[in-house]
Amino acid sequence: MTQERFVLVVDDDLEMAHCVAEILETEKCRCETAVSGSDALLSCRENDFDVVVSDVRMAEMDGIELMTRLKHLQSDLPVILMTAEGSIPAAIDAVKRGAFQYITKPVAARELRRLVDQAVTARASVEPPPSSKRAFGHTAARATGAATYAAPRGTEELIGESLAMRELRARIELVGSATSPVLIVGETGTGKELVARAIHACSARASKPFVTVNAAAIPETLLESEMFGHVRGAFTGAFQTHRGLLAEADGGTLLLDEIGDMPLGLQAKLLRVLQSGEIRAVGGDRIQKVDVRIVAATHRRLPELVREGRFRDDLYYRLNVINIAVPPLRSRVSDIPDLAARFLALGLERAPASRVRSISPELLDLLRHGAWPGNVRELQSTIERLVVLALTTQLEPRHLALVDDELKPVTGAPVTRPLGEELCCIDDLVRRHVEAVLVHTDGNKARAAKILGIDLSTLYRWQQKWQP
């Protein structure tokens, strides 16, 4: 008896997608359909497909780009491309880059089923790389061009295939094999802790503890005790001995987050740890040796703090042996669709009752042109909030109004769009979309409000707010 295969059919022509699915179902396949690349990515995160069958020519994301992104998430998932005669050269090129095979339209049922079976058999005969999992979203093998390779261990959460992110992952892999201190710099919300965790995971210390301490979140009076530990009776309230985070991290890695906020007195004691590997608990007289790799992170400009006398220059030079700069989101906007798909999946995990299943191409276009002063963290919170509050299956530009009450101006430099426009925050994205709808309705506000899915009074309120 022929074994049932689970197949995802992708085509932006819904009728064609259903037609191909029906053809496969007559050949004892179980099918789901997706009408865009982003829908397909989301569906693949939620399901364990045997094969993906995708059209080549699609508006939002063509089949070749979809195949590339799927390979970034799961390198062993076979992709069969459907193509018209005119796009056969592109399909052949895609096969060279990792597609399993292509088939010309109109598709023949038995031929397509034969390709599906061949793809599944070929997949079963090749052992997936250690970093690849059948479940999407947490580990991945990545491909660039014609080469397929496993992502550096621990970097799977660093999503994106922009040049900046590929260089970052390569640097992490190099740094992981060393034992030198690392200084991670970058704006708030760029993912500095993820980078630190990836460095630890790439190192020989991966099986040992990874411990974090935020120098800005702990009162100065408690920070020394938290890091170095204390003995019983060392100070009021010290009812029992506490080991401290440096001792907890022995053999592993300690992330000192927001190192720029560490008090000067404690900086001197940290310098001693870096020089000698020795610690002494508060109130104690015993020296303890520890083997800890120090990774520090900050959004501050430490050289400026050194000049101002707020950060020790000798500690700065000790920490700045290896420097890793995490790029802001505005310098890697090509990664926004992948990030948005990931955050959509995370949002659905946290809000399983949500109706949302996809993000429209129009909204993705707006997101790509935002400045995102809060970087990846701001994008994530925006997507997750929309997942919770939107009442439709697809997120659209009008849903940005749901974050209207939290809009804030950008304090940094704006991003210049190709057309010369400057978008400073989510409010700009909303305004741009509203203005486009008003142009479409020849200024008819009642029609515009209906298209936007808002009350006419809300439209008037927004326009009043946007007046100079």
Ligand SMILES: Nc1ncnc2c1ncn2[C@@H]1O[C@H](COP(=O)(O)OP(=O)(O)OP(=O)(O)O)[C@@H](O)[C@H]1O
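The structure displayed is predicted, hence computed values, not measured ones. Only the largest set of C-alpha atoms that superpose within 1.5 Å between the two forms is called the rigid core. Numbering follows the first chain given and starts at 1. What changes on going to the form predicted in complex with the ligand:
Once the rigid core is overlaid between these two forms, residue 349 does not reach a Cα shift of 2 Å, moving by less than that. If you fit the rigid core between these two forms, you'll see the Cα of residue 438 move by less than 2 angstroms. A displacement of 2 angstroms or greater separates the C-alpha positions of residue 114 between these two forms, with the rigid core held in common.
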The other form holds:
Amino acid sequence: MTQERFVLVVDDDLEMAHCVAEILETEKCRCETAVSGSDALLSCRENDFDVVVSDVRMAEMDGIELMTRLKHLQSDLPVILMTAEGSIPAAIDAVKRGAFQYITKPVAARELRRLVDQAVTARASVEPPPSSKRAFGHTAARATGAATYAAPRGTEELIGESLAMRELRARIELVGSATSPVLIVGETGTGKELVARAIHACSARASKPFVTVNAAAIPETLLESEMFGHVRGAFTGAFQTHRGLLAEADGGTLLLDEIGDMPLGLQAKLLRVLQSGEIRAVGGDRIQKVDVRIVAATHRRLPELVREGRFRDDLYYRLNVINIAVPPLRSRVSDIPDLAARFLALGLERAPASRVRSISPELLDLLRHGAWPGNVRELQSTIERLVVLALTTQLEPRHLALVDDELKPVTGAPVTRPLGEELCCIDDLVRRHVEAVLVHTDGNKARAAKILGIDLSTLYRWQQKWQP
Ligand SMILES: Nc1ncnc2c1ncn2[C@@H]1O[C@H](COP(=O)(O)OP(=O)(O)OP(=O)(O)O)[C@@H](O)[C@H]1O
Ligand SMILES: [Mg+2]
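Now that the form predicted alone has been shown, please provide the structure of the form predicted in complex with the ligand.
Time for the whole complex; same chain goes first.
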């Protein structure tokens, strides 16, 4: 007896989606509909579909992009594309790139049912890959609410349940199973190094070394010998033979941090390693083969550096085989409460004498409005500082003033404002809160200072500072 099928039908024309669902629905086949690509992605995270049937031409995200993104999430999920005459070439191309099949519109009922049958049978005949959503129990945990979300092995350190973070985790797991180079990009403090570690931990290399080298922190000559090693007497001061980090990472992963800062000369040598897997120590003549997975990270925009001639384009293309973009914190504010809770616990480990035990909802709300140009790292140091400096059991908005002066945005990362969202630096967050309290007290400063838990003189000082 065949098992019941579960099909997702995607079309931005709701009537059309229902019409297709009706064709497919029998006692053996259940359908769900989605009216956009993002709707479909969400639905696929919550449900365990057997097949996705999607229109190609859709306004916000077309069916082909949806197919590509679904493949990142769950590579074995078959996607059938519905296409009008005009988009047939694109649909054929999509089939070459992983779509199960395409069907032309108007959809013939029997043909569509046959394709769905074929897709289900084909899928059942292959083992689900380890990257499959089924493999890490996501659906079960979400649908039943019985268990907590079981993160894929190796990504547990990465906190956050926003869609962006869940997608990032799924991608890390997918990437972990490959050996190609990975380029991780994202603003400072977004968690690029953590992502690199997670990729290593998800991979078959997990038991082998994970080695990091920071190209921005070491002068060029030293960097070369750090990476490739040197033989005794290779240069003044080289008293002993030194095994380079590439050799140390043999069998494992090497994170090339701040790759955008790597000098051009060394970039050429790195390219050779990527092409041949061969290294030669400085001053040495022996060629050694290494098996190292290269993961590079940068907060710089490499295409711009390439245009300016500061980064080799051939190296860029070689590294950019798999690209992972870590989103800025301001674009995933729903992660802030979870992150803040983790950093509170971490802060308490480091400052056991602190009395702080919780964060007030008002403070959390303010934190969610932060611009966080230093991203997760800035949030972490803010919370940890508050844990040390606050004298109460609960962290309140007024405590932000304790870190205000020292934690002015330190980086020049541009802050783009999502529509309708007002983003502020910490100083602005404090100011907003104080102003709200002053409105509440009808401008009575003494009462406001009392509510804020600060001296009246502090309030005057702040107001002076905030004067335009
Ligand atoms: N999703 C996350 N969950 C928990 N901790 C995080 C997360 N993202 C970042 N962190 C923490 O934030 C800090 C900064 O992360 P990390 O060093 O990986 O950032 P980065 O992108 O490499 O920054 P930079 O560009 O400045 O090198 C670390 O302490 C890290 O543990
Ligand atoms: Mg880093």
